[in-house]
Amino acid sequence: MAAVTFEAATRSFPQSDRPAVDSLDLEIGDGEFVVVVGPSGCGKSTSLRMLAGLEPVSSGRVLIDGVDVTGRRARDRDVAMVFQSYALYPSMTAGENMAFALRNLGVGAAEIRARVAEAARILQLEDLLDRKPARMSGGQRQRVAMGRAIVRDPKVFCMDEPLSNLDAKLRVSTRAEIAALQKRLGTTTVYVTHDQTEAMTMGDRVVVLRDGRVQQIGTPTELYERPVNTFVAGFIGSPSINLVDGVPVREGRAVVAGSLQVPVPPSGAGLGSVTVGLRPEGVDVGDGPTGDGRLVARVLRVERTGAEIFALVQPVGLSDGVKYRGDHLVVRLDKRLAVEEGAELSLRVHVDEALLFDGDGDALR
C-alpha cells in the first residue's frame, strides 16, 4: 500500500488549445479508495494514465509513497491497471492471463501458482482458471482482469471505467464486489468513471473534474449536500438537480414563486438575484409543514420506474425574471400516488434542502 500525490500535474497535447489535465493537486491516503468522475473529455482517464506511467507528465510531479515517479517507466512504479476493455489475451486461459505479468517479472513457478490460486479464491474464479476469455461472460472476464492486477500485490490499483462494458444489473453487483474487495485488500485505489452513481456508492472520496481542472474534492455526502458550484450540483445526484435562474432577492429571501421563498445567507445579501437548486427528492405533494414553500405545477409527463415516480412538471406563478433550465422541473413522488398528465399538483418544497448560487454559479455559504 502507498500514498499517492499529484503536485500541479499537467498533461498538454500539441494539437489542443488547453491542457487535458491542468495543474492537478490531489493527495490520496494510504489504503484510500478515491473515485475520479466527470463528463467525457474532462481529463479523468489521462490523470489515471499519468499515475500509471502510461502518459507522460508535461509539468508538475506524481509521487508514490513520497517518491517522485514522474520520470519512471510504468513497469517500475508498482502500479496495477485494470482497463475498460479487460485486455485479456484470447489465446490464454484465465489462469495464464493472471500469471502472465508475474512470469515477465521472473517470479518463480511455485509462487505464481500460489498467488493465482489465492486471487482466484478471492474472486470466485477457481472453476474458470482453465477457461479462455471467449467462453466467459463479461463479468467473469472483468474478474479475471482484476485478478491479474491482484496477483501482482501492487502498491496502487488504477481502474479505468472497468464496469462500462457490463449490463446494468451486472454493474450493480460488480461495483459492490469491487468496493468490498478493496476494503479487504486495503490497497490504495484510484477509480475512474463517468457514472456518478458508481462514484457515490464506491469511493471514500470523490474528485469531480471539468475541462481538466478539479471542481471539488470531498466525500459523496459533501458533494451532494454542499456542492461548490452549479456544475457539481448538476453532476452529482440522479435525477439531476433542478436549477432555477434569476430568482429575485427581497428582504433576505430568494422569492421563486408566492410562498416558495428560500432564505439567503449573508454572502448573498447584496445580490439582486440568485440561482436556486432544488433536488427532485426535496419536493413532496401537499401543503407541507410550516417552513416549507408551496409551488403549483402542471404535470407534463409521468415516468414510472416501479419503485418510484418521476414527474416532469411546469411551475406556474413564478416571480418576474425567473426561468428554470430546460423545459421542465423533475420531482420524485411516491409510487402509490395517482398522477396524471395535464393535472395540477400542489407541491411542498423543503426549503432547508435548497441550494443557492450566485451569478457565476458559485455556491453561497
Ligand SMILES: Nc1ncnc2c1ncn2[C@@H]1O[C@H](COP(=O)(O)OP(=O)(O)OP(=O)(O)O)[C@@H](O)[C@H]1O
Contents of the next structure:
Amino acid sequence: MAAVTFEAATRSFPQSDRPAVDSLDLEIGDGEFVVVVGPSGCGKSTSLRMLAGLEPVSSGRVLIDGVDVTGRRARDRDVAMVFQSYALYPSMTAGENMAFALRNLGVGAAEIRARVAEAARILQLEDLLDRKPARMSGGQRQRVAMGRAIVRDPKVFCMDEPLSNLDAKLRVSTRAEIAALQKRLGTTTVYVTHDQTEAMTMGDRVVVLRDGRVQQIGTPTELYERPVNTFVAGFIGSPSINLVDGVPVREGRAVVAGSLQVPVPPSGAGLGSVTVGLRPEGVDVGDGPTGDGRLVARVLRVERTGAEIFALVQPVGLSDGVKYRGDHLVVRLDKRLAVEEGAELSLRVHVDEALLFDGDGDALR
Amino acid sequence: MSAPTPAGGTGLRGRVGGYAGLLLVVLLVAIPLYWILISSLKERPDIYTVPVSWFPDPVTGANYSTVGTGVAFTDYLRNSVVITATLTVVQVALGVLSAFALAFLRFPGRTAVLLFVIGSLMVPNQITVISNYALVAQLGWRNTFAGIIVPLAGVAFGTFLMRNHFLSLPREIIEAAEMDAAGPLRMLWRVVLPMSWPTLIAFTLITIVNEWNQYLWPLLIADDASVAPLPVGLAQLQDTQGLTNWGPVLAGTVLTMLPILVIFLALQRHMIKGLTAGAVKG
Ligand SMILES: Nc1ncnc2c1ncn2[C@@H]1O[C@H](COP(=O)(O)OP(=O)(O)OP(=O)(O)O)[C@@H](O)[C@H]1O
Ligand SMILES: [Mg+2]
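Swap state to the form predicted together with the named molecule from the form predicted alone:
To see the whole picture, the full complex is given below, headed by that same chain.
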C-alpha cells in the first residue's frame, strides 16, 4: 500500500512534436482507486506505463510512497500490472502464471501455494488452476490476470483497460467485482479506461486526460456536476450533455430563448455570449411550478432503452445566433410518457442545473 | 485460411493448374532422390543401362557393403556426428542468447552490434577461407576437431532469425515478465522460449542440415578419417578406384541422408503454430 505522486511527469516520443503525456501532476492517496479516462490516444496508457516503469519519463518525477522511482526498473518498483491483453504466459497453467512472480522473488514454496490458493479463492479460480490460458474463456483469463497481480500484494495496482475484451454484460459484473476487491484489499490502484461509465462507477477520483494534458481531477460527482470545461462536460455523462453555443447575454442572463434564461455568474460578467450546457435529464415535460425555464421542441426521433426514453429533439424559438452542437438536443423522458415522433413537447428546464462556459469552453462559476 | 482467389471457389481449370504445378515441383524434388535410392540398390552395369530402368532388378545390397569396406564409414559417421552435434549446440545456444540480448536487453551500441551481425551475413564464406586457414594452421589445429569446428561456429543467420522472431512476440507478455521480476535467463527460459519452439526448431534443423553437409572447410582442414566428416569421406569413395563407381557413392549418399531424414521427421511435428494461443486478447 502506498501513495503515488506524479510531478510534472512528461513523456515525449522522438518522432512526435507534442508530448504523449504533458507534465502530469497527480497525487494519489494510500488505498485510493483513481481512474484515468479520456479518448483514444490521449496518453492514458503512457501515464500508467510511466508509473509501472515500462515507459521512461522524459522529464518530471514519479514517486511511490515519497520515494523517487523515476529511474528504477519495473521489477524494483513493487507495482503489479493488469494488461489490456492480459498478457498471460501461454505455456504456464493459471496457477503457474500466478506463482511466477513469487518464484522469481524467492518466496518459499509453501507460502506461494498459500497465496495462490487465496487469490484463486477470492477470484473463484480454484477449478482452473491447472488449466492453460488457451483453454479458458475471456472472463477466466481476465481473472487469472487479476490473480497474477494480487498474489504479489504489491504497493500499487496498474490496470490498463482490463475489461475491454469482455462482453458488455460480463464487463458490468466484473466492474463491480474489481471495485469491491480493491476496497477489500485496500491497495492503491490506478485504472485506465476510455469508458466514462467505468470511470464514474469505479473511481474514488477520476482524472480526465485530453491530448496528454490533465483536464480535471475530481470525484465522479464533481466531474459530472461541475466540469471545468466543455470537453469534460461532453466526455462525462451518457448520452452526452447538450451544448448550445453563441447564447447572447443580456442583463446578466444568458438568453437561450425568450422563455429560457440562465443567470450568468459574476465571473462571466462582460461576456457578450456564452455556451450553455444542458444535461439530457435536466428537463421535465409539461407544465409545472414557475421559475423554471421553458422550451418548446419538436421530436425528431425516440430511442427507448426500456428503463427510459431518450428523445432527439429540435428546439424552436431560440434567440438569434444560438446554435446547438450536433443536429439535435437529447432529452431524457419518463418511460411512461407517450411521445410520438413529430410531436411538439413543452419542456421545463431545471435552470439551476444548467452549466455555463465562456468562449474558450472554460466553465463559469 | 485465405486463398488469393475471390470468394465463391476457383474454377476447375485453376484448381487443376494448381495441382499440376504442385505435382511438377514434387517431381522435381523427388525424382533425383528416387534415382539415388534405386541406383544405390542396382548392380553396377544396371546403373548405366539405356533406356533407364526405374526399378532395380535385381535388388542388391552390394553397394552398401562396399561403402562399409571401401572407406572408414563408421569413422566418418562418428566425425560427422561429433562435428554436427557440437556446432548445432554451440550455434543454437549462441544464436538464441545473442538474439535475446539484441531483442530485449537495452545496452549501448545495440544497433551497431546488430548491423555488424547483418553485415557479416553478407560476406561469403569463400572469402574468409584463406585467412581462416592460415590462422588455424598457425594455431596447429590442422586435422583436429577444433580446427574444423571453431571457425564454423559463427552464427549471424541464427541471431538474425531468432531476433526477428523474438521481436514478433507480444510485447506485453515480455513486459509482464519484466514486472514479475523475471531475470534475463528466467525470462528466456520460462517465457520467451516456450513461445518460440517452432522457430527454434526450424533454426536447429537448418543448422543441423547445414553442418552435416559441410564440405569445403573440413576438406581443407582434415587429412584423414580421424576427423573428416561423411561428405569428405564420400568424396574419397568416389575416386578410390580411379574412375567413379557410382553404386557405392550413391549408397553412401543414402546412408548420409538417412540420419538427417530421421531427425527431420522427428522434429517437424513440433513445428506447429499457435504457441501463443490464449496469451493475449480475449
Ligand atoms: N511507442 C510509441 N512511439 C511513438 N508514439 C507513441 C508510442 N506509444 C504511444 N504513442 C503516442 O502517444 C500518444 C498516447 O498514447 P497512449 O497509448 O498513451 O494512448 P491511450 O490514451 O492509452 O489510447 P488508447 O485508449 O487508444 O489505448 C498517442 O498519440 C500515441 O500515438
Ligand atoms: Mg491505451
